[in-house]
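Single chain ahead, written as structure tokens, the form predicted on its own.
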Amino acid sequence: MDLQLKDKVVIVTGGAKGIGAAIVHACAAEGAVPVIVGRDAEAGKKVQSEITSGGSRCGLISVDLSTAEACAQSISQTVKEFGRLDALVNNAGRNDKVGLEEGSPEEYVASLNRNLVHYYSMAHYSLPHLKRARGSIVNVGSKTAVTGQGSTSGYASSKGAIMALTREWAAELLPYGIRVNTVIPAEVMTPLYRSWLDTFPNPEEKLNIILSKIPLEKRMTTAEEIASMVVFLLSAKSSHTTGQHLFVDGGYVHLDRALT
């Protein structure tokens, strides 16, 4: 299937690792030009090298997205280097465990800044270019916004806001033909997830408990499966899909627990 993404310039925040890196590779495989935007310069260079060694183009902007100025800079640098911007994938963030009981109001606000505010800033500064391209935005959410998790108020509320903003932006941007959707993972093995597992006395036992609760095939979703949905939503093949929350989770969130 030709997704008609050839030469489309796609910014992927947090594109150096995990789900973001998988999205970058998937974009390149479809002939698009991914631009990695994030803090980890070394990891970003590694992914960029993997893409370019295969003959594809890939941009890299090493920046901390914690300020609006940094977000604006990443957009302007992308357009200066590649001449256009066709799509934005808001993906950067982490489950930072800022809870209600253990956290503080200051830590909560900092968590929102890490996990939510740059989604708005990146979309805001991308908008003039997306209007010209009749482009699209895909936000990466989290099942924590729907299920709760405990002890992660900042991250969960950020992801809930992202789901709300997806509907709001989809409505606001209808006149420009800009589509906005969210992909929602549940249990995906990433470096951050592995680090979390390793905090338990018996990581493999914990992992097996989690796997037993995933209805479809009792396995983790792969980063590549998330990336495939993201790339489809960026493409012309999903040209009448907007304002949607798409769960790629093996039935983890919505299927009857009796199944597991």
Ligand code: NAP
Given for the second form:
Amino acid sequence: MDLQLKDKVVIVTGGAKGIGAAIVHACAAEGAVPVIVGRDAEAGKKVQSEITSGGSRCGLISVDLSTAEACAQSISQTVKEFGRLDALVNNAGRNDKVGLEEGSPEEYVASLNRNLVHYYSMAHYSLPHLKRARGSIVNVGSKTAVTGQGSTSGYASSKGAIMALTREWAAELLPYGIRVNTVIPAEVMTPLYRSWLDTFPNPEEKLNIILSKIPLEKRMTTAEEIASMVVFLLSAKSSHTTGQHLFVDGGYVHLDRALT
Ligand code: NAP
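Next up, the form predicted in complex with the ligand, please; the one we just looked at was the form predicted on its own.
Below, the chain from earlier opens the complete complex, with every other chain and molecule after it.
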């Protein structure tokens, strides 16, 4: 299937690691020009060189997305370097465990800045370019928005807001033909997930308990499986799909618990 993404310039926030890096690779495999926007410069350079050493183009902007200025600058730098912007993947985030009992109002606002506000800022500053390209936006959410997790108010509410913004932006951007969708992972082995798992006294035992509750094949979703859904949603092959929440999770969130 030709996804018609050749030469399309796609910003992927948090594209240096985990799910974001898989999305960057999947975009490059389709002939698109991914632009990694993230704060770990070393990891970003590694992913960039994996792609450019194969003869493809890939941008890298090393920045922390916690300020609106950084978001604006990463959009203008992309357009300066590549001449256009066709799509935005808002993916950067971290389950930072700012809870109701353990956290504070100040920490809660800081968590929203880390996990939510840059999704808005990146979409806002991308808009003039996406209008020109009739581009699309894919957000990466989290199951915690619909299941809760405990002790993570900032992250869970950011991900809930991202689902709401997906519907809201899909509605607002109808006149421009810009589609907006959210892909929602549950359990994907990434550097972030690994570091969370390692906080448990017996990480492998904890992992086996989680795996036993994933209905389809009792395994984690791979980052590549998330990326496949993202590139499909970016592509013209999903040209009548907008405002949707797509759970790529082996049935974890919605299937009957009696199945596990
Ligand atoms: P990851 O392995 O930590 O990769 C995320 C990348 O984004 C890292 O390079 C990180 O930099 C960067 N990043 C995070 N916040 C940033 C910011 N404010 N500014 C710039 N860069 C930032 O995480 P992942 O597991 O791939 O997660 C990707 C997305 O999937 C997140 O939105 C996460 O909430 C969501 N998700 C993941 C899972 C899962 O099971 N893995 C489940 C549900 C949802 P640093 O390395 O410096 O932190």
